[in-house]
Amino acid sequence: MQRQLANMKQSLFDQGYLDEQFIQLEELQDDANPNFVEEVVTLYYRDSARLIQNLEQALEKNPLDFGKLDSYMHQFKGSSSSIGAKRVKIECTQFREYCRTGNAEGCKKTFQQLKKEYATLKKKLEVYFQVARQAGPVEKACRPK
């Protein structure tokens, strides 16, 4: 079970879904708080749902308020960075670049891609944490190769 878990985590890194920040979160997990990473990720998804809703509403406005969009995305990028959501963070960066250049179509397309990456990572992490709970506590967080 631990091997399956390690392989799943490695795959998330190999496919570019996660970065080093996820490992740093795992290193903060200990016997006193064995579900720390899962709790942080759960909070991320709960809080970021509001930001996505704000972004969706702001993208429906005409004309677009690029300053407001950039501000929302700045928050979203920070949250995504904190859990190591690499692909989501890349889309956030692209979106913010489109905000800076006033590219409404670019913002809308990038936002759709961001939502796909966000949903995909959520599903993958749900499975990962489910396996982690079945596997039980791990000795120590280990860095993927």
The other form holds:
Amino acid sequence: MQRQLANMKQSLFDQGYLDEQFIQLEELQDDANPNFVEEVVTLYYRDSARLIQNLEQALEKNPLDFGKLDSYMHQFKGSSSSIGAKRVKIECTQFREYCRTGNAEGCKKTFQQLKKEYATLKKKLEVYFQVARQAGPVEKACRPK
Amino acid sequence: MVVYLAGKMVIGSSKKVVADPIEEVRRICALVVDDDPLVRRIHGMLLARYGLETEAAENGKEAIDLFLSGKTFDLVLMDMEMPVMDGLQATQRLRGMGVSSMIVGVTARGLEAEKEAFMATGLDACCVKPLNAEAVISVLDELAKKLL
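Can you give me the structure for the form predicted together with the partner chain, which would complement the form predicted alone we have just seen?
All chains and molecules follow, beginning with the one already shown.
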């Protein structure tokens, strides 16, 4: 089971879903906080749901308020960086670039892609944590190759 | 003398080497100021890993109120952008109040001009978030020098 978990994690890194920050979080897990990473990821998805909603509402306005959109995305990017959500972060950066250039279509298109990456990562992490709970605690966080 | 005891940072009551470093020591206290609950959780955990006692505030005003209530902190991690009162205003106010704690600015923005403006308010250092273990160790090394 531990090997299955390690392979899953390797795959998430190889496919660019996660970055080094995820490992930093795993290294903070200990006996006193054995589910720290899952707790943090759950907090991320709970809090960012509000930001997603704000962004959706802001993207329906005409004309778009790029300043407000950029502000929401700045917060969203920050949170995504905190859990190592690499692909989500890339879409956030692209979105902010479109805000900077006032490209409404670019913003809307990128936001759709961002939501896809966000949802995909959520599913993959749900499976990962399910396996992690079954596998039990590891002695220390294993860095992917 | 600063002693790292079982991975936790403690300070002795005097600058002499003490036979038993556990005598008259206190834990280092830190305040994490950030409007993002995720960042508060992660940075709080990071600092606790190195043995620090931590508290949190959601914005600059809450941080000021904590100091005004009589609390003291050796270290403050101050986010730059926050509602109600941002990190620049809060740092300026704290220094104006005579607070000499180590204040480390934390920002998601990497622009040099913005970091310089933040530093100019009275920070001891400025880091990009999220902090990692390496950044925390560097901050604690600086804090150790300051406390000696």
